[in-house]
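In the form predicted alone, a lone chain appears below as structure tokens.
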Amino acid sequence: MFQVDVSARTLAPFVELVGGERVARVTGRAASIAKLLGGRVVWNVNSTAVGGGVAEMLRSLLRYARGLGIEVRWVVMEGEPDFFRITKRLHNALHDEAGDGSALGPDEAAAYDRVTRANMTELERLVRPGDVVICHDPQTAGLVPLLVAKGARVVWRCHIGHEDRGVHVDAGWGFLRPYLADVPVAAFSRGAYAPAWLPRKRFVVLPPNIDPFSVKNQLMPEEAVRDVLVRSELVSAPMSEVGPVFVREDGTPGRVERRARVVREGTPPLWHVPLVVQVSRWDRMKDHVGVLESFARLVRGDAADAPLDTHLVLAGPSVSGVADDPEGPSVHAEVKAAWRALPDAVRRRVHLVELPMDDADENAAMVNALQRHAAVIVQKSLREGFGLTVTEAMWKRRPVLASAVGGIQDQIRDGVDGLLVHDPTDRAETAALLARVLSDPELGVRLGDAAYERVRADYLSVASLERWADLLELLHDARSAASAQPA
């Protein structure tokens, strides 16, 4: 187990997105909530820092929670390969899905409890009784009843689910049962998500979030966003005089260096070529497979008013990247096969991309650049908790087309903020509502508007503060409700 720095940073630049109002009402609460900690520590446990939402969620939360005064730390789990196995059958799992079809019996709970006590050993060392412990997806879900015994205040945190119950599901719930029937307070993406044996008393709705001045969301001259793409090897096109560049996490200048690593025949394609792109994990219910075949019938002219001249990028991670992801190479390899059936024709305009993880902020910078130049951004999930890609591609200004699935749907006004394929398995629909986006410049800066107020309205960091505000005082509440009670 180890902690990730996270230095502080005021919201004084929300002023100008959301107004003083807003963020002078923030700052008050929370001077309130610092009063009422009374010196604790909220601790966040997740299970990776970089390489995934979550991951960038903290990072986001907790730099502005350190600007406005509240104590907050952050620490990441750590296991042996069997023990991510088993996680990421949870995942899939959660999402009503087999994953690799691998059993959640009790010799996977011994090893889970192993990895989870060997973690509590050492987070004993830093958390107090009184503390806040913020437990984050299935992987810490075992240190919940330990942490309660230490006398921490717990709160659970989900960010994946699956409306409908199901074999898989209800699989999932029962292994992770025994570790959450206690539980003092959980939070889901969404109220759907919770299961059927949590009383609703213990639960809290708390949607995500993206922070607008990150690496990834900072706005970024076009000079810049070529330059960048020029440079990962992503578009042909002569570099300006601006450079691959974007502002750090930690406001110091950045220039990107590294190349993509890409899956292609033949050269990028050139600046001016519209293309279509999907940034996501490599991960079977991000549904890489589905997407390259729509596109096929996009490009072979089933949908009506196709463009002509149109590509498809599909970027993900580093395969070798993120720590507790292990399908992603096997994920990678099945759409790398199915790259290699496509016809040549439309094998020629299909970019693999996997985006170097070696330097975080210039991973980021790349995404971003990617999603500011991309004609239509595309995340086709079969499954999807709530989809940070789809708010980062809204906030872009960006058409967004993307599955009726999951959080998606929260996000999403279908033909206002952006088109929802009702059918993700369609892959006719998908092809049309593509074609009809791409030949229609006006419908796409509707489109993109729209999105970008939905997501500065609802989803920015600001908006996450306050109802994580909202869920330490009901916490804090719920603990001295129960400190009344007599003995």
Second form
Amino acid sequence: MFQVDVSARTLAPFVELVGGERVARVTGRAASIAKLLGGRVVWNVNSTAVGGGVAEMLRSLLRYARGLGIEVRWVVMEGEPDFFRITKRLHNALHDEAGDGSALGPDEAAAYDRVTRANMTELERLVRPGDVVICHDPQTAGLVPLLVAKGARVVWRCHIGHEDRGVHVDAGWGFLRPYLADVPVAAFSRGAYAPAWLPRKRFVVLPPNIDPFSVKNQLMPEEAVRDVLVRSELVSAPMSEVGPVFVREDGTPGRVERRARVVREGTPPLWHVPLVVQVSRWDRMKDHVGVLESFARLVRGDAADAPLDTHLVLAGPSVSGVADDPEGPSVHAEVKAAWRALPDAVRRRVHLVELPMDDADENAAMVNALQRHAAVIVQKSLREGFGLTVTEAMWKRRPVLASAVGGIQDQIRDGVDGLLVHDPTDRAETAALLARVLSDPELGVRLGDAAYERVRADYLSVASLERWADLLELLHDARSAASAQPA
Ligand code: UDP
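May I ask for the structure of the form predicted together with uridine-5'-diphosphate now, the form predicted alone having been displayed?
In what comes next, the whole complex appears, and the chain from above leads the way.
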């Protein structure tokens, strides 16, 4: 287990985006929460410091909480590969997928418990009774009863889920239930994700947020977007005088120096070529192969109005770069095989991109530039707890085309702030929607502007800080009520 540094950041820049009144309200609430906490620490425990939505969100939210005077810390669990294989199996199960189809029985529980106990030994030295501990996702569920027994105030935050019960969902919750049966408060991205056995009064709904000032989402002038993409070899164009620059998370100037590793034929697309872009981990539920095949239909002209010169970029982290995602290399290999099998005319318009992960800021700057440059952003997931990439693209005023699954159905109002693919397995529908948005720039602008406004109102860090304030008050009230009960 290791700690991740959390720096403090002020909410002041949000005044321009959401108004001084809202920022003052959040600041006032944080002051009363700090008083309720009385010097206690708010710990966050998850299982990776980089890559994926949870790490992304923690990084941004915690620094604002710290800037507001809340004593927050972030620790990352460590474990052997078998632990992450089991937790990936659980992750898939809660999305109602078989994953690798392996058992979730007593042997797996024993392996899971062993890693949980080893991490708890370290956590015990850090957490004091009365501290708040927010445990994220199935990897940390085993810690919940151990931390409760030590007198910590525990919240289990689950970022994944599926609205319907199915055999895999039941198997996943069956495995986790012994650890979570007595969790004081759980938080889900959608109400429908909570398991049936968890009483309604013990969970809350917390949609995720993005940080508009992070490297991933900060404003980037068009020259910098182009230069970042040229330097990382994602587009071909002359460099401008601005260079591949961005502002690092610590406020210092940054430059993109690394190249992406790209599977493609020929050279990068020219700057003016419209790009269809999906950014996601190499995970089967992101349906890269489905995106490839939908794009193939578009290029072959199956869809009316197919634009002539469009390229597809499927971008994800370097396959070895995400600690808690053991399926990355095999999924990447499958996508590569599907790419190879494409007809020539399609294949040369497709770029499979691995973004270097050595420097998290540089990786984020590349994602930012790609999202800003995209003609349309796709998120054709088969399952999605909540798609951070969708919100990131909406913030950049991009038209987004995403599957009507999971949290995406809350994020996008079809035809208003994005377009929904109603059946994510229907490649013809996806191709037709791609053709529609690519051939109607006015539609793209209308969707993009509405998307930006939606994110500004509901999905920025300030909105999450307000929701966390509600939750911490609830936790405090529940504890006060419990201690006021006669024995
Ligand atoms: N991401 C990234 N670098 C990459 C690929 C993805 O930073 O090379 C980020 C992406 O921008 C988003 C997160 O990883 O912030 C993925 O979150 P999402 O909710 O879309 O999916 P998850 O990975 O949590 O299933």
